[in-house]
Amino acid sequence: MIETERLILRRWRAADREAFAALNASAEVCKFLPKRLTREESDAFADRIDDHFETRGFGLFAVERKDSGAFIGFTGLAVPRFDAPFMSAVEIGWRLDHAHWGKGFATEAARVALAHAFGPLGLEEVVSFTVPMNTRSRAVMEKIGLQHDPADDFDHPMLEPGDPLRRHVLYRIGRERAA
């Protein structure tokens, strides 16, 4: 468990799954993702998150507000499930319920996840990626110190040619820059 001023980043609980399914079914939250998830797909995603913690020792933390105890989404680290020129890499990512956007929660949670990556985990580099038009996520990437080089941009191999979400921008940060 990791705490910030307003948040708790922790392992997942069974009680998180209903709110997680609602988050993954939201058109606004999933605007820049390939699709919204069914309850079964969302539960399978939660299972993969739990397995990632068990097999790799790190993963995507459930994010809870301290003031209300509400589950609001996730942030953390994961190894992408596809091959790309920047692999093998560890990705930092986040997904928060729309009602909690614009309050700095994603940046606050991502900062401590990044500190965890370069501190206790001892990683050398962390990446993050999204579609070019996802300006909110790109702003979080920049606020936590990741840098974009257009030469690193790529076509997501899990999306078909012609898919409007196929092109992705890649951001990076190394241990020396994060220090």
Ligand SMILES: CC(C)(COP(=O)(O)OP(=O)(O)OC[C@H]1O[C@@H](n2cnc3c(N)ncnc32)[C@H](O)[C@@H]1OP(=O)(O)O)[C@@H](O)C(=O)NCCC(=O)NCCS
The other form holds:
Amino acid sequence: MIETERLILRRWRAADREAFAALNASAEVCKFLPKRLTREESDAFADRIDDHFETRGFGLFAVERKDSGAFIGFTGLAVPRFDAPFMSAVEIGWRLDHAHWGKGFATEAARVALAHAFGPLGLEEVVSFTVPMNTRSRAVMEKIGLQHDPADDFDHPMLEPGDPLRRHVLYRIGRERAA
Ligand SMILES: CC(C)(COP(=O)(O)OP(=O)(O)OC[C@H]1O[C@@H](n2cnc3c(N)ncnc32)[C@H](O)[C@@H]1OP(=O)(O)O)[C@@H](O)C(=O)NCCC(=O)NCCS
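Starting from the form predicted on its own, produce the coordinates for the form predicted in complex with the named molecule.
Complete assembly follows, chain above in first position.
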């Protein structure tokens, strides 16, 4: 468990799944993601996150607001499940319920997730990626110090040629820059 000024980052609880399914069904949240998820798909994603923590010792933390105790989404680290020129790598990622955007929560959570990567986990580099149009996610990447080199941009191998979400921008940060 990691605590920030306004948030708790922790392992997932069964009670998080209902709110997680709601945000995964939201058109706003999923605007730049391949699709909205059904309850079953959302639960399967939560299962994969749990498995990732068990097998790798780190993962996408459930994010909880200290003031209300509400589960608001996830922020954390994951090993992508596809091959790409920048693999192998550890990704930093985030997904919050729309009602909790515009408050700096993603950036607050991402900063401690990054510190966790370079501190206790001892990683050498962290990457993040999204579609070029996802300016909110890119802003979080930039605020926490990741840098974009257009030479690293790639076509997501899990999306079909011609899919408007296929092209991705890649951001990186090394431990020496984060220090
Ligand atoms: C990406 C995502 C997590 C970003 O959320 P966000 O709330 O925009 O990000 P931040 O936490 O950095 O918040 C920044 C905003 O909070 C505001 N803010 C308010 N109080 C603040 C505070 N105390 N500290 C910092 N920022 C604050 C900032 O001014 C900024 O507002 P603006 O966007 O209107 O300019 C969110 O858009 C999301 O979940 N998207 C859907 C999922 C997704 O696309 N994930 C990435 C896929 S690769």
